[in-house]
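Below sits a lone chain in structure tokens, taken as the form predicted on its own.
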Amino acid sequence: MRVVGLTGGIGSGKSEVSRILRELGAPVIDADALTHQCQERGEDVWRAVWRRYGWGVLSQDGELLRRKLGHVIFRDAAEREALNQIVHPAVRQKIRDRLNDLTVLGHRVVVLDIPLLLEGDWREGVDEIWVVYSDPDQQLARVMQRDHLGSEEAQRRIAAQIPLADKIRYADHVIDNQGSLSSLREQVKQLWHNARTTG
């Protein structure tokens, strides 16, 4: 089975690319969704997060408040790494399980949608890398609008990842998301067609 690693920076439009791929029938493993599963109340990851960060990152009913947790970890690189050490092993296992399931089902090409593909050293686990790119001003505006953040906080979150300009050096294919949605859709459609016919 051929594994396509889909990545980009926060606010680059990777989620839109992932949505288009699903519309085209691509099996997509969403690392963010798996992370959320691991962080549900009562899960081992949830317990580890609660032990480290306390009640301040939980709602009254015990659900993890990701925005509050984000305010902690995006201000402290050491805490961000500590959280990664809690979360990443569990997510990696879920991804491996899902890849196994899709192999059994006979899929020849699978897309692994993972924001921290390069930061988390997933390069060895994929056969090719697609990077979604937008210019820095677009990226900042999208993060501010999507997450309801001020410029300073949005820039802090962008800076926590490898810059997009550096990520594209690792790309087998760059998906340009600086234009229209129809342009984006055509790029993704062609890439998925090529992956299926050569995978």
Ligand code: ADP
The other form holds:
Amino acid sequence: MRVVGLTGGIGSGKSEVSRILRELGAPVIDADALTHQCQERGEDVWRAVWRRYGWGVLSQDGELLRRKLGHVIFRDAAEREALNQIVHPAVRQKIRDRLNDLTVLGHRVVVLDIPLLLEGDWREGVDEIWVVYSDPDQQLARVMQRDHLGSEEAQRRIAAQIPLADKIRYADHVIDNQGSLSSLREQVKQLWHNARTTG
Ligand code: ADP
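Would you mind giving the form predicted together with the named molecule, to go alongside the form predicted on its own above?
Expanding to the full complex; the earlier chain stays at the top.
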């Protein structure tokens, strides 16, 4: 089985690409969704997060408040790393399980949608890398609008990642999302068609 790692920068349009791929019938593993599953109340990861960050990052009924945790870790690289050490091994196991399921179902090409493919230690798990690119101004505007953030907070979140201009150096394919959604769709359709026919 060939694993395509799909990534981008926050606000570059990766989720749109992922949605289009699903519409086209691609099996897409959503690393963020698996991360959220690991953080559900009572899970081992949830317990470890609570031990490190205390009640301040939990709601009254014990749900993890990702936005609060986000405010803590996006300001502090050491805390981001500590959280990764808690979360990544559990997510990695869930990804392995999903890949096994999809192999059993006979899929030859699978997309792993993973925002921090290049920041984290994930690269050896994929066979090729697709990066969704928007220019920095578009990225900022899209993050502010989608996440209802001021420009300073949005910029901080963008700055916590490797700049997109650097990420595209690792790409086997760059998906150009500087245009319309329909042009994005056309590119993704072509790319998926090629991946399936050469897979
Ligand atoms: P990412 O997953 O990379 O963080 P999203 O796919 O969520 O980014 O895109 C960020 C926001 O910008 C979303 O609200 C999305 O609908 C919008 N968006 C993405 N691409 C385009 C585009 N080509 N034209 C207009 N809006 C777009």
